[in-house]
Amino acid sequence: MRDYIIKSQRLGLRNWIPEDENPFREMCQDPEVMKHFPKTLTAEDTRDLISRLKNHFQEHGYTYFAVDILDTEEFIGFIGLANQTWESEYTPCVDIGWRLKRSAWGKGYATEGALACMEASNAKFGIGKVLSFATDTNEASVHVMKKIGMHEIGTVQHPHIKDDPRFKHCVVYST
């Protein structure tokens, strides 16, 4: 059994391990998963995301976790908690946040795990007030953020978007 820092009714949230590089880069490559994100994901760069979220984990007790479904171990994603520092008037914060792969979509796993890491926020981290941030384009994603109780508080130019001519700006959330 592996070591679940949060556990929902389907999912446990975990730090990352080597078995997960592989089905993130795919997912990562897919560029229906990544067309709300500037580009897909090289290899290197899934393997540097991986790095830099365990180092988050090490240093804050909390990531953007790896996701499984509980009753097969199976890996889809990430959902979590992360630090955001890069410039702007909401930053730094605490996002939450959430990525899975296609055949995970539609089933409630983001609302579910998105609550779960809600609920271990203060409980669990001492962290008080969680922001959300999604290119407005993404619709599904606001969805989750209204589901799991969040406002909208904003607009933001996210740096890493902000040349990128399909997305005018991110929208922010707030609990």
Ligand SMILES: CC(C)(COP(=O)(O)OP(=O)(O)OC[C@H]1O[C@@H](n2cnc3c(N)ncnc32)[C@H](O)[C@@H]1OP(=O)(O)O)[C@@H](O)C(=O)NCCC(=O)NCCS
Second form
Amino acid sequence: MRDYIIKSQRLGLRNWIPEDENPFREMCQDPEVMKHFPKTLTAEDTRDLISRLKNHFQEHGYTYFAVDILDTEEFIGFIGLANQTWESEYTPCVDIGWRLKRSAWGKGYATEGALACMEASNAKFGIGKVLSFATDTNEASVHVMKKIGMHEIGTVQHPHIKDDPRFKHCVVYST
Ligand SMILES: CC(C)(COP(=O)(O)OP(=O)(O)OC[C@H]1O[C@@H](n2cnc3c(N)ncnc32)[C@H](O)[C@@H]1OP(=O)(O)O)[C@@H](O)C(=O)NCCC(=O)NCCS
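Structure of the form predicted together with the ligand (previous: the form predicted alone):
Up next: the whole complex, starting with the chain shown before.
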């Protein structure tokens, strides 16, 4: 059994390990998975992202965790919590986020893992409020936010992507 920080009925959430790099690169190069992001990621982008997520874990004890299906130890993507420091009226804050490979969609995994993170956010990590951000066209993601009990508090423009018309309307949800 791997060293899981958070477990739900079907999922184990943990820090990142070297074996995650290949499957994570594959999913971050899938245009469907990255449809609501500015671009798919190169191998180097993926390595950088994993490195940032590991550093975040070392510093804070939580991150966007790597997620395994407990029964098989299959890595399916990330679900977790991260400190957001980009400039806006809603930041700095802790947000909850998720990105799963396509074969894992539609099985309730994002909702299940996010609910486990929400419980841990307060009980384990002492976090008060948690926010979540998505483009308003990302219906699956917004649906997960609603299913875990979050409610819309406004809209925001991320400063890095504010000139891209696809990201003009980002919604903000809160616990
Ligand atoms: C968002 C994401 C993590 C959801 O994962 P998931 O495990 O399929 O989510 P769940 O099964 O827990 O719940 C998804 C819900 O949205 C619904 N849904 C899925 N696609 C939808 C769509 N296009 N429109 C409306 N609802 C949709 C599902 O039916 C489900 O609701 P239900 O349980 O009431 O039937 C997954 O789609 C993903 O990884 N997307 C790409 C990365 C991404 O966009 N991340 C979020 C960035 S803000």
